[in-house]
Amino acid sequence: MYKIERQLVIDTIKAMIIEATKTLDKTIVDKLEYAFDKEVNILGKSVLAKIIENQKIAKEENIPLCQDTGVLVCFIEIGRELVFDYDLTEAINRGVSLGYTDGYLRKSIVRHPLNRINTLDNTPAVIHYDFIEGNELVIHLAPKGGGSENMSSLKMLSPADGRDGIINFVLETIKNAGGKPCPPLIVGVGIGGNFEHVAYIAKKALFRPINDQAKVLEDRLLEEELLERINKLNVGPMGLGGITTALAVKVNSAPCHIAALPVAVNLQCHSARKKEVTLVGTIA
């Protein structure tokens, strides 16, 4: 059996949060620069230039990319050979607390949706656990902004709506959102499962590498068509028009009931902040 010390989890989460809020992955920057070169709308091109400049300044001056430093979303993969003599969820949230307080990041979490009392350290995080083989703890995290999350949506379609129904719902979501989710977007689409699972797989789609393709053919073809059609909507960067409404579309699917066709659309703004770290256990 293997062990990973509580303090290592805390320190890792803290460091990941601070880095994620201040630096964009190079693959995202490359997509933005490619979009800038292609964009034909003058306003859209100007916005993309500002977005690219903003991420450079954030990195050089060690300041957040955006004032909204989000709700912390984690996907945690736990090796089956690992043992924990502490509460892993508590350790993760301790790292979140330190990351947001010591990193001087905006605290955006309230204790209850109605009383709106701030928790003052951005806890608790939203944490999803899964198990893998081996002795590693794989941490995927993203500070998810409120603007893009607010414009996400879910619908229980009829099976008769089929592929066209899925496409129409995604396009309707993007059109209705306009500039509010701060495009250009990464669009996570979940299809199948049930009411709660389809939202989960749509969120998980946003954690995929921006340059990958879905392994399932039907999903991959949907990704290609949706990206093309979304970029013909003329929403454009920050809603000011252009051919760059989305940088990528990621479709995840799951088996579902014969009477159901759940669809969820989870939007990610251009400040697509996420990090991944793997911790290796030592013999307990």
Second form
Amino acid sequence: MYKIERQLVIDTIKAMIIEATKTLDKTIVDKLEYAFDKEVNILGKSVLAKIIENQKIAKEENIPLCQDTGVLVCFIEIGRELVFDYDLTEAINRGVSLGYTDGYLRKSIVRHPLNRINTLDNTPAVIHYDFIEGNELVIHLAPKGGGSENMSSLKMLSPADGRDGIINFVLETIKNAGGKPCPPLIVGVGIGGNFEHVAYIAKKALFRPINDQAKVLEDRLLEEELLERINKLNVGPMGLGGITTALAVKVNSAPCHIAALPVAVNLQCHSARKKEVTLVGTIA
Amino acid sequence: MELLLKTPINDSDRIALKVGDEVLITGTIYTARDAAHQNLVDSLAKSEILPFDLQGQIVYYVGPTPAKPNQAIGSCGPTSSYRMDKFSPILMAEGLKVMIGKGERSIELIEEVKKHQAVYLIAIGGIGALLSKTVKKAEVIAYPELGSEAIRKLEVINFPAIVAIDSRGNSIF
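Form predicted on its own already given; the form predicted in complex with its partner chain follows:
What follows is the entire complex, opening with the chain shown before.
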């Protein structure tokens, strides 16, 4: 059996949050620079230039990329050989509290959707757990902005709606969202599963590396077609027109009921902040 | 080429702005987003005096990150404006003339902008680090209990924005 100290989890989460809010991954910056070179719309191109300049300033001067430092979303993979003699969720939230407070980040979480009283430390995070083989704890986290989350959408289609139904729903979601979710976007699409699972796999799609491709052929073909058609919508950077509406489309699928064809579209703004760290357990 | 605007922006300069114009604002702007708008509108409903005179003013929809000790303000990009659509006509009726946010607004809101000869500007979302460099001073003037959503009086130099709805009701979207 292996263990990972509570303090290590806290310190790691805190450091990951502070780092994630100030630096964009190079793969994302490369995509933005490629889009800048290709963009034909003058206003759209000027927006992309400022987005690229912003991430330089954020990194060099240690200022959050965006004032919306989000709700913290975590996907935690727990090695089956690990044992915990403490509450892992509590430890993660302790790290969140310290990260947002000591990191001068915005606290954007309210205790109840109707009383709107701020929790003052951005807790609680939204945490999903899964098990893996071995003695490692893999932490994936993303501070997820409210603007792109608000424009995300879910629909329970009928099996007869098929592939065209999925494509139309994704395009409609992005067209209706316009500039509000801060395009250029990364589009996470879930198909199949059930009502809650489809949203979960759509979110998980946003955690995939920006340059990977879906393993399932049907999903991969959908990714290619959707990206091409989304970029023909002329939404463009911040909705001002152009050919850069999405940087990538990620489709995740899951088995579903004979009566169902659930589709979820989870949008990620251009400030696509995320981090991954693996902690290795020591012998307990 | 950007147009240089100094606050208070006079009527003729404001009315001359056209959709798509890029502007650089220097002077005073006030911050307010969801919760502060609710408070302002609630105050007006009770005929209370507002924390600042809206006449001819600029309101920027932003909830910044906390300033570090050596900074005027933290990251401070715009939030989505559509959530303010139900409040803005009430504030425009009190004299508000310029709103800065991001994204599309309702058809009804566009009509109100036209009626009041106001303008709606957009700043680029997600570039809060860059925009923070244009803010030289920030002071909380109302609702400190709202934290990031408190109303702040900002002094800005060359704050970049784009005219998204002009005083004739033309929209960029």
